[in-house]
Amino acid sequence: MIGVVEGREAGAVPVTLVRKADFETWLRSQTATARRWLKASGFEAKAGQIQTMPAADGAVARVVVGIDSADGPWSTGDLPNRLPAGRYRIENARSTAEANDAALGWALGAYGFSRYKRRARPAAELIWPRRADRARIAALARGIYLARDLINTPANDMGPGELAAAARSLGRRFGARVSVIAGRALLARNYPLIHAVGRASARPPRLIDLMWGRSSAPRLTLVGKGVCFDTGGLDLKPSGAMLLMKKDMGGAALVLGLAQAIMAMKIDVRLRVLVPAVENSVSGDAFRPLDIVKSRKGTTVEIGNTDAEGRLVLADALAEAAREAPDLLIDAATLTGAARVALGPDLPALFSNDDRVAESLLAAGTAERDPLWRLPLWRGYRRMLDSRTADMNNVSEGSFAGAITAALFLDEFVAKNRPWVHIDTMAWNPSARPGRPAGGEAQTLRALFRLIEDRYGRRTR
């Protein structure tokens, strides 16, 4: 259930969408009683402003909502939880875009994480608007729900094994093939960095590999950081920094949610999803500062800090992805605090070795109201990762340009002649806003889907 349902409009409470610029003209078309009520209530059609209109018996006769095209879906994001339970219908969507925004905002606002605590009351439901692209909206909403659920689940119930089980369940739903390499088999199959990071946990590390689509279609590979909990390892995090580390698999959640939307819409790609799933723990078998580990690519990596583990597990997965030279390679990770310092919680950092792809993704983010901000792969900072005893260090000695040096580390493991996108995301809403409840968030999922949809076409023939 995504809060938007099939049903007859008869009996559903009408919802009227009003733009502030049109408010005075619209108001003159209403009854004198309605005008007095709206004036007394202070309704001015500001974006997201909601006003219920009472019937003679005290029930809700109509809901008037202020919308702004710049807000996209968020104008209706508060409605599922602010309106009385029941069914509603949009009575005046002027275009497919407006109907889509209304439906998507409602769906994302209806989300609630109820695995451990029952919702106080059911969300209000919306009858599908007539012009809405139902398949696309449902695919995006369900993909975002999946990602939010995975991130919100605490680490005691979302370890590497449970993340692999979620991928297997997704694969079964869409006929994808899912394979998993676990524990010491990672060494036998040459994934030494994934094994090194995850070996200290009682829950063995894994590489999850999902394949879907016809073999001759353009190859799209998604890689997601699946650190199910990050203590920092022997470079232990302080308690405040460790508190939200259940979300350190937010990149994995994002690519799995995106994969669900791609498969649901039958985008014509040969999709591969790689998720290195680990728990960065402390034990006698933990990897140590100044250890040197040979990566899958053959590059030796000196461990300058065990709390920079995400780039290590991604390195082995990216090296495997590069082996196939995909048409497009995308990785997503909750990788650096530096990106959050630079851009805050709302703007994921975008890095890319391909200007055309980067510009297309930024445009898609703007169109979908799912923004990103591009940071440079400044090659001059590569020297910060130099090591005296290995091919490279996993961190720089100083505190400068942390998001950039992390991206430059990953750049060492991707094919130089193939388009690559790296997303450094927070994957979390620190506070609730319309359509975006506090907790796990699939930031950039809609932007990435728009890019992929535009690049490869919506449905197979």
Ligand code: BES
Second form
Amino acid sequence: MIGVVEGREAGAVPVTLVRKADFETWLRSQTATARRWLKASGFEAKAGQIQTMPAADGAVARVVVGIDSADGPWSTGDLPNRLPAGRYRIENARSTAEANDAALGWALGAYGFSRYKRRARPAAELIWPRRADRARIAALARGIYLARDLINTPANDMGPGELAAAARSLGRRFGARVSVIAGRALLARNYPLIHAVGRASARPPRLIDLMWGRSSAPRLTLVGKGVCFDTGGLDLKPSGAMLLMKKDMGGAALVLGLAQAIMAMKIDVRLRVLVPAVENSVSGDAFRPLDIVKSRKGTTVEIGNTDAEGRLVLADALAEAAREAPDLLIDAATLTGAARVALGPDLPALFSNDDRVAESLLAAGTAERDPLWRLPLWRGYRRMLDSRTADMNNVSEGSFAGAITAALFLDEFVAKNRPWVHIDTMAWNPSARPGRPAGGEAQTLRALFRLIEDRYGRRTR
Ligand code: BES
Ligand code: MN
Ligand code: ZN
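One more: the block was the form predicted alone; return the form predicted in complex with the ligand.
Complete assembly follows, chain above in first position.
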């Protein structure tokens, strides 16, 4: 259920999208009655302005909506919640691009998180515009819905076990193989950092491993930070900073939603998704500041701060990912407050060791209106992670360039000379905007999907 439905256009209320620049010309093609009504209502086709038009019997005969062509899909993002419940159709989507934008914005705006509370009113529904790429738009919307649901579900109902169950159920739907290593087995199987971060919680840590696609296809590996709640550990966060930390599995949610879209569209890859799923908790068994832990890769890591836990669990997962030298390795994580200080909530930070992949992803983000911004993997700052007693510290002493040093930490665990993309994201809309309800968000999912579909294409058989 994505608010965009199959159905007959007859009986659906027509919606006309009008650019302000075209308004006067368009108005001249309308009946005198319509012109009078629009004038009397103060409709000027300003972006976001919605005007319902009555039939003689008082029913809603049609809807006119002001749009700005720069808004792309967001032009229809408010309609599912602002129009009276019922069925609508876009009467003037003249190209595939317009149809896709209208349907995507509608679908993303129709999302509601209703696990614990019935939504105030049902979303208005859109009949698929004839020219839209239905399968692709639906796959993207469903992937984004999945990610938003996973993020919005509070930590009491979305621990490492529930995240693993979500991956298992996703795998079942698409015939993927899902294996999970849990608890002390992580030590036996050499995932010491994942275990160290997660062991304090009553809900044991896990490494989730999903595998899908024909074995000889190019290998695409996605790694997502799955910190189901981040208290900071013994370096406890103050309450304000802890408040939103149910979203600290936003990277995991993003890669699971993206994986769903990839599998639904049968992209021709051998897909692997790795999610280290942990809760960064406080207990007598918690890992401590200045502990030194030997990583999966074999290098030793000094714990300068237990609140820099994301890079620790990612390090072991990335080391495992790197073992099979994938064609492309992508990780996503709600990794640093510093990335948010630098770029704010709307722009996830992109880091990559491959300029061509980075440029393609930035272009895909622009085309999909799912932006991200590149920050440098500035090797000169690597020394900030030097430790006197171990191969590396998990934090730097100062507070300069926190998003960069976090990315440089991860860089130690990926294969050299292999394309790697790291995304440091907010995974959250602090307030609602058209098509982007407040709460969990799958930022960069569409950008990544476009990069991946362009690079690999669909399976032909
Ligand atoms: N999950 C946080 C990062 C975070 C904080 C993301 C706020 C989005 C909003 C991460 O685990 C963390 O706590 N990072 C620390 C790192 C520091 C201890 C070097 C941070 O950013 O303060
Ligand atoms: Mn933390
Ligand atoms: Zn965290």
